[in-house]
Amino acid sequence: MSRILITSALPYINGVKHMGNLAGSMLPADVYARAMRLLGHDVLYICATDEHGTPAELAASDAGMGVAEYCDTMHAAQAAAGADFKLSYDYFGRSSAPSNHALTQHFAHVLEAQDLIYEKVSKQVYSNADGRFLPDRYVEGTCPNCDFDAARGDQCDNCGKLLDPIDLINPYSAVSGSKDVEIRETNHLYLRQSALSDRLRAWVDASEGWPSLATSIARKWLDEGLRDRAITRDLSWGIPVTNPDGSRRAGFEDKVFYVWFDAPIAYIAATQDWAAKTGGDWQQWWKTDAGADDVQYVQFMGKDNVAFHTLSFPTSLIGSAEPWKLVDQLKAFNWVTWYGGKFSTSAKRGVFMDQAISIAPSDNWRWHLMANAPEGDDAAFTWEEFAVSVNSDLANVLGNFVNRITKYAAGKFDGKVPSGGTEGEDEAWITAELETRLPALIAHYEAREFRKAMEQTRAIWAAGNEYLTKAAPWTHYKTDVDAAAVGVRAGLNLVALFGIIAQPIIPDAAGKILNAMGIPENNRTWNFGDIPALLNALPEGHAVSAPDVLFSKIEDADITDWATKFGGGE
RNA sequence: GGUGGGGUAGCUCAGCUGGUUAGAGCGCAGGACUCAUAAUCCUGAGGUCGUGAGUUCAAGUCUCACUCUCACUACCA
């Protein structure tokens, strides 16, 4: 048994995940901490709402909220989401948390005795209408590049070079419009990032086991030499800047500690949470002198989080000289796309969690975005695929095996496993594809290889299906009951085991099957020690019942309103 | 502009350190079965592995150039 530190990377405040943030964070966490559970493993899976930053203050403002009332509602309703996608988290917490707010200042103030912080001042556009400073994608004006009159401060849409909003001509506030923008001077904190850099190419070189998209992009920055980052914003929503003794820094009172400083130090925080609420001991998860040091720490992301994780946070962690636990396995998704574009909400192309939820079970969700999930490349998203992962695979595949051997067992032999027979080549068939892909399931899902996992576990069910079809119980039926006996239990006994394999997917449906074979709670882990065995591992005699349909099949017209509704197919 | 992915059957994708006739699922064609949600099972057709050079006894796999596409590019998070 092991001990596994599991986060997701945070949702951001601003609204409703759509189903591409579902799929390259929250979702894999949670099927990787559910199999990880039924290993036997000791796992504390961690996540929270990330609330502070610009986008944060505008959304509440456009809500016309003040922004904590904001942050309250919108925590409310992700993670009510996360429990309709049955999203088993440890614990939910938030980074505005007055325990993050905490241990964040702890951080700067260990960080700044290592004298890896320093102020320096910058300039930064200011709009009066708005009263706010705007960080450089909420600045537009005409590019000074190609004459363009829309680009954005940080990069022009039209010519694609990066631009300094310092250098916008008529430059306006994104956020108003607003023509009244000014620049000015503004001092803040930096984190020296670049004092870190061969501690950090160390430490990414000795990782193993990353995809190459993590340690690419942390090579990347590393190679071109890593800047020292802003750690402070000029914002009122956030973390304060304060001294060691808890008054607020000199010079620093109207400002907050960056969003991205803060939040992946809330993994640490919702940890505190979770052990102040559980009884638990966070420590011994997040020290290296308290038992830390033999935890696995696992963290998942989209491709986007990946410098912030390979970089500035463990420059937080390594740097503060304390005996922080970093991780050890990051799992880096690429983006699900929407037909192969860019979901947007103003354009209504894209699902978003809420949404989703109302159209169709989280299974069947759960199910296609971990068997498509964008981990070599951008996975597509499209209708026609989803229907034919919840049509093929779950209604076809595994609801009718289910549903075609629990009604024979039903009408034939009274609802009960049948006793008799003797095990011939057709049982020592399945026998041997299940020595052979009950360990590379496992061992896929312990190298976090979803797609293959899917598979595997797809082709598991398929050769249940393939076993009727060898065996035949129905023939043997009408000249030998005992003959048919053997195929109806092991037909039972496989519906069983499918149930089992596919609880950190489909935890709705396999909760379904396994209630339906009645196989109590503590007999639904994942000990396949006895391969041979597992065929007759119900007792004979054991009741069983057929379980209402599992899946429902998606129809082409579903498909076509559903296209209409959130776009697609064009 | 820079950097990193990716371009493999109609579609979505596997193909580890180069090595016999390039794989899977879906779709398609034919057949079998009838227990089952017109489900399942079997067989088959389909690819000069983006383009052009090069290295090698041997390249989808390595090198170079080109091309298309996606992402990142540090104050969006």
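For clarity, every value in this text was computed on a predicted model and none was experimentally measured. Positions refer to the first chain, counted from 1. First, how it differs from the form predicted alone.
- In the two-body rigid motion between the two forms, the C-alpha atoms of N465 and R184 are best fitted by different superpositions.
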Given for the second form:
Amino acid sequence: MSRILITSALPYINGVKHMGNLAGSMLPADVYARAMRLLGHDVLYICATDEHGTPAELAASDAGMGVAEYCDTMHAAQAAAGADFKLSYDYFGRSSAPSNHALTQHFAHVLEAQDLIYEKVSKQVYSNADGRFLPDRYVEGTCPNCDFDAARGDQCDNCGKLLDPIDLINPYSAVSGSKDVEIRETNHLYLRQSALSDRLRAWVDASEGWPSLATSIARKWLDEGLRDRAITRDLSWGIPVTNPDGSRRAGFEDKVFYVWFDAPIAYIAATQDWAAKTGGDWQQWWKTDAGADDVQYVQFMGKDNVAFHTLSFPTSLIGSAEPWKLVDQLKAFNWVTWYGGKFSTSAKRGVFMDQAISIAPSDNWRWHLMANAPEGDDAAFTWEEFAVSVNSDLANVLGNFVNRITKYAAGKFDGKVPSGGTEGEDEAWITAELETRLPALIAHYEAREFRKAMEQTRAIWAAGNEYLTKAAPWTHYKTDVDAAAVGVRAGLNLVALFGIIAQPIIPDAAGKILNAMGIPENNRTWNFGDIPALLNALPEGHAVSAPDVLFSKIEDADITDWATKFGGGE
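Next up, the form predicted alone, please; the one we just looked at was the form predicted in complex with the RNA.
Here we give the lone chain, stripped of any partners or molecules.
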């Protein structure tokens, strides 16, 4: 048994997240956490809402609410959305929590003591129309490198070059669209990332098991020359900049820490809050001198978060000279795209978690998003492909198998696992399939290869259907009830097995299957040590039932209706 710490990129507070956000961090982290728990590992899955920064202020203003009230409301909404999608967080915290205030300020103090934080007067874009300094992402203009006319102040999405807002040609406010902007001087704290560039490169180079997407992004930033980064902003909502004695730092009374400095620290702070709630020991998960050296730390995120998790956050951890746990495995995802473009929270483009759960069960979404996980490249979402996943994989393959064998057992064998008969070549065939496919499935989960894990899961379900075709107990029943009993007994045991392996990905359907098979909740782990015995795991005479319809098919009319309501196909 291993101890595995899992974090997924913090969902931002400015609205319930869209399905691209879900597929790129929270859902795969949950699937992995569930799989590792079933394998017997000690898992701690931590997440939180990311609540600071200009977008939170703007979203609150648009909602006609104070920022704190807005964040309270949206944290509750995001927690509810996570529960709707069966995200099995051990703790879902908040970056605005007092614990994160204290820990962020602590990091700033110790990093400054290590000469890794300094004050610097910098030039920043100020919007006269908005009456505020604009964060990098809220300045847009023409890229000086490729002439793309919609480059953001932090990075050009066209050529990928990292930018400074003051480098943009013809800059304007992305908040109001106003071109009435000017460059003003403002004093900020800077994190001396450049001083740790060599150590960070060596750490990235030594990483094992990271997808090339993650390492390539980190190395790109390092190759371009790692720049020191401002860790404060001219805002009122956020974590105050303090002295070690707790007083406000002179000259920084109207400034707070930059959201990208405090947000990753919230992983640790949320773990502290989990410990306060449960009586657990947070240090054994985060401090290497308290036992965390034996922890495997796995992070999940979209590709836009990679640089901060491979460079900025590690700079804080390493630079503190304190024994903090660094990430061991970093799973990065590309985008899930929406009909040729990006999902967008601010533009309300795509389908969002609260909308999605109103039109289809969470299992349907979980399966489709992971079966089409954006691991090697961006993955396009369409209503038509969503329907194919649900109808073909869930309804036709898994649902059909469970339905026909359980109903047959209920009708011909009084709803009990039958006895009698001798196993033959058909049972040897399905056993061989399982001996190959079950270890492969576990290996894919352990390697965080979600598409492959879903492919293997579907292949195992399909093998069950093929077994029933071969064994044909309904044909044998006419002349040899014992021969039919063999096929039904093996089929019912396959139903139980299929419910077991479905738990990480479609937990609601898995629960219905395992309840119908009469398997108690404390006996639903993955125990595949003796695969031939799996076909006889349920005792003879054990009562089973036929579950209600597991998956309703998606009709063409549904697709038309959803496209009308939420867009798609344009």
